[in-house]
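Shown next as structure tokens: one chain only, the form predicted on its own.
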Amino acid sequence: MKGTRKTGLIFFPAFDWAISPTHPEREERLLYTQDQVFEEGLLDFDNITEFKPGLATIEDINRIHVCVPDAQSVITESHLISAGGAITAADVVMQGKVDNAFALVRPPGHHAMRIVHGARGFCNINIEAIMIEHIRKKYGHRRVAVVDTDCHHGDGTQDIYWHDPDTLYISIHQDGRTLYPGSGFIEEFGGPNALGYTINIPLPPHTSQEGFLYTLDNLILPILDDYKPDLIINSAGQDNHYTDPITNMNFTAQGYAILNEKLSPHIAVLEGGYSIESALPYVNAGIILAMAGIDYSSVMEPDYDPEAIRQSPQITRYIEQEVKEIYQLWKDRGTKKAEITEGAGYLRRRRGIYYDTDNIEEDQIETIRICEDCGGLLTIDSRASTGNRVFAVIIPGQSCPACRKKGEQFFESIDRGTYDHVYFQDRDRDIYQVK
């Protein structure tokens, strides 16, 4: 048997790196994939090449994160591995060595956001946003689709890409109604300047294989033919596994692959999945084989029983409207900006952002300068549980001119006072200060 595609793999288990020896995030996550993957002998296929993850830097981390009051202090060195993994993916695909890698690597990050405090959702940083920003530093820009498919919504990669219109960010998750983090709902659309670019699929909970490939097929496939983006990257949680025992829906190892099949990613990243025998090493499976271009049809869980997962015909009809919806507001998302920012110069928000690994709440004012030309000047003023009080001034990729010039001017005028660290961060020139 061959595969049409040339693929890599990527694997940390993170053997020293467990938040505690009985938490669902814990190394044993992907030992049980890497036997699999060896048993039945994955890497004896000639197109399915395994690669070490190389290690990131802090200034990697500095490029998309302002960590208080220092990325040291967040961070263990599984951390630059799991990251330096995702990078490694990146790597030997935009070097040609690969047509797609998976980087099945731990510990997760979509749910670390711009600014890190601390660890929340079992996340100190975001190692997708940091391999997408090593992309862009080393082989020029690129427009970037994340099809986010973790059964929980990943605020932190919806909070980075708020603002960014060359990066389209879409989450298919469990209803936040009904599951941490409690967000990711469809009218959490974008920030002003780059309206339509996030969009967020809450399906509700017992959602089996037939209601996540319907959304697929008629949503999210056409949204990304409209987009047209140079590269897809798949963060790839697998706890919408119908054993999963931390979230409620009915997804197969089969349809995770048949997913991936479609989506075709040029990378994937793991993220969350925490049924570690009965899921993981089946899914991980059928999405490598599928990724390869390889027969994936006898990848199968010993106790799959299709009737017995199958969603009723009231989840039916309701994400049937739901993908109409949605598909609705992408098509409208170009008539949007005037009626949000009402002429506007800046617009602010604030939030509560609670930190739920460490037990940090953290106060946030954003405030972004409202532009034609690019994603706006963003200046963050955050204040956490912890007594630390920051202000980042953050100059967005393919920046315009006057975004730039004012960041600056900022940055230079801002006095230190009453805050512990103020931050600039300019992610085209790759420059990263603290005063």
The other form holds:
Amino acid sequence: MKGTRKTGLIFFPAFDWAISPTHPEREERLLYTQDQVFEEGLLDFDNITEFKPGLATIEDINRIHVCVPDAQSVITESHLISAGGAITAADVVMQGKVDNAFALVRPPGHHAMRIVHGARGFCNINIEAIMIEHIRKKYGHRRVAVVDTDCHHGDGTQDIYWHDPDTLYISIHQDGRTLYPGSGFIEEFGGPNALGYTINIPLPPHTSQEGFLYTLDNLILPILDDYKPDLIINSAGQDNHYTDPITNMNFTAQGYAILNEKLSPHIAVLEGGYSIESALPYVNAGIILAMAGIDYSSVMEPDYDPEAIRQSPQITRYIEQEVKEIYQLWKDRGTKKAEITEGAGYLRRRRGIYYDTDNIEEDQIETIRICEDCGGLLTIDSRASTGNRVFAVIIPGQSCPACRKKGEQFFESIDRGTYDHVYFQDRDRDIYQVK
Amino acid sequence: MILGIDVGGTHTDAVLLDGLIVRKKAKVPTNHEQLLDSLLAVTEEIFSDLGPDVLERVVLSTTMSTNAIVQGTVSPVGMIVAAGPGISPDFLRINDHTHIVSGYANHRGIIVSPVRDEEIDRVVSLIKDAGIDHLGIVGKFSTRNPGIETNIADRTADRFRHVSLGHRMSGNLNFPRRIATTYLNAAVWDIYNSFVNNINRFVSRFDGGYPIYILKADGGTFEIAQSVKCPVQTILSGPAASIMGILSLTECGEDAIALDIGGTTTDIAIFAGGVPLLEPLGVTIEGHKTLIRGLRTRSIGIGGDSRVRCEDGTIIIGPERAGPAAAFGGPAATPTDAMIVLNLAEIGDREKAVAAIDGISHKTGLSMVETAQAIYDSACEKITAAVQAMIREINNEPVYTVHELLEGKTIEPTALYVVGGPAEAMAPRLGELLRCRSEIPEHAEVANAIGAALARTTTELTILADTEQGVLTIVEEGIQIRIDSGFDREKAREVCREHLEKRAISMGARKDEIEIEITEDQSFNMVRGYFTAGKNIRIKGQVKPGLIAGLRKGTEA
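For comparison with the form predicted on its own, kindly provide the form predicted in complex with its partner chain.
The next block holds the full complex; its first chain is the one shown before.
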């Protein structure tokens, strides 16, 4: 049995790990997916190879996150395996063992932001971001595009790459006015130094295959054509499915397969998706076949009825309009950036972040140095309802000498004062220090 | 006493064992046309001065089914495949008589779409019109619910000489493999039955009354009457015989490597704590990936008779065999000739060996002896590399729980057992390269027949319980029974043990020697909404491959 592309599969269902016994993120989540993958014999295809996940390290986490008080206290072993699975997927692709790879692992990560006080949206650490920075560390700098097809806005990944023009983050999700985490609006368009490199595409509830694929063809693929990334990563949440219990979209297994065939990601990493019995087995089988270039036309949910989930003409019109608007915004990103940054030395934003899984509130002040030459020196002052208050100095990847020098001096001179910890993260030199 | 016979491709070997003591051994060429003659010839030698009345059991290992598959002399089979959604039907057509029909169960064994009688009738007519007498029926997820397969069987069975059902082949998931296994079972059914008839005629010449067993690919046995139901289990039992032989002839209780170095190939097997490892899903034969439980073996194209040549200064060994070693009149230099030159073996015509190696040394730019050494080293290194690759593969096998991943149990062999012609010459060097103590078991030349003789009856069983549906499935038996919502893992294990024991006895095991091992034991809470709707319990048990109780070197009284 043959396909056209060599695909690596990292399958780690963590059959002995759950957030809690009845939580959607529980042992049973990938059970039926495993059944389907095994029963279809997908691992017997000559061009599909299964790899055992490696373990991510604390250094891998500290390269991109600032965990409070430290990484060990915000994760379990299962997080190291799911991040390790994503890293293994990246390694087998980067080393040319396969053409693409799918990390079908749990727990997920795309709601985990740069600062981590606890779990949000079932996520503790951002497994894609950890993977991307592993790639850059091990294989050299790469321009990366993350296309997040989870139904929930990937606010964690957005946060981490908000200031990074070398990581294009595109999220397609259910409108934040109707779903957790309540963000991901068109206006969230990237930080001042990276304006345009965060693209949010909120879709109305009940969007069907037609709407998703229209957005892909008319917005996501054209933007990727413009951006020309070295690597495309699919943050492959599966909760846009019409049977998902915690969302309101009408996407299908066929749709997910077509999307992955067209998007042709180098690496796909599983995110959410909680219709564990009616959707995941079929969506995952479809994605694996599509990535491997094998006929997926017979993959279908048992109760699939296209009429029952057809998208209304109003939704179609709404999406067409929105796609046009966002593409224009993307085209205008250079002029918009000039308007915002003109004359500014530093820009500051203050926001509240809620950790729903762990019920923690965080108050964050983020200051970015306006820079034409790199993502810009970043500092974060963060106070959480746990009582922890920390400060972080972050020198971005591909940093310019000015931002680096200022960051180093700043960390050198800063007094711990009222902060519990002061962190210094230097991605280029892979340095992580704590005062 | 036990009579073990291995009907191999080249030789038929027999041993008569009294406990672990080899009373007699014999070797005759296999006559494939007149198998009975080989069996008679070899037993005549065995019983030259003993009567067959001393026998308590006879165990046979046969390549009949294997050869039929390899040589394509199997019967045509009609296949009815109830595919459901999933991979394209194009991947499921195993022959021109495969018909994809509607009806399927899902991963929980819920029948989503039923069989359509008129469709089955139409397909059966097509198969019958093609003059086919053997039928295979396979449904997707039939191991979760055999209903679709049995429904089709009920409607079709009386029109065929034999019908093989997918869920009876194995409890494991893998639809394409289930199709291949069912197909092969139906395809070898006639040939295997005629073999069994031969055997029955053969034993009827002696005083019967002792049971006759057949060796399976997993290194276990089953009674001949049972083997007729599932002949496909007997394929690839040849390597299994040698491996079980090595197990019985050594005191292997550790992680170990077993090598059978033959003329053309070297077979590699791995023991974990003295137990031979099985293929994770099933053996592969002639490109067919199956669900047939079998010992995990790798075969590489290097043996004593492999053709040696030199290209651009590089010595290349095998994978083909041009004939016997030059020392035995063969056409080309071989590793055996190199070993003769190096005085590691004293066989054949040394002068011919020297001449053959000398012929190669002109191209290698080395002296004749150096060339022989290089050939020998290269053969040992190639085998070592293959062994190491196999161990690496085993140690990198994916696991699906945090516990297993962090525990990271790995195979680290400390012993090497070698059988086959070049065993003596190669074992010490291979032991060095693999950093293992090397050993050549006694009676290595009939290890296969000894292995067959001493192998115990093996079987496995899968139990699935779904308390939301209130159904328990005993997969390989095709039984479904009602259970209540209080059914739990403990009870599932009990059911597994009880039915596994019954199954083992029906296969020919003696009650006192059944050692049951639970190999998979999982229970998942099925949560729908925020409430637990039931439990999904999955238990697998096996009688693992091993030797008949007490019959193992170092354990005899």
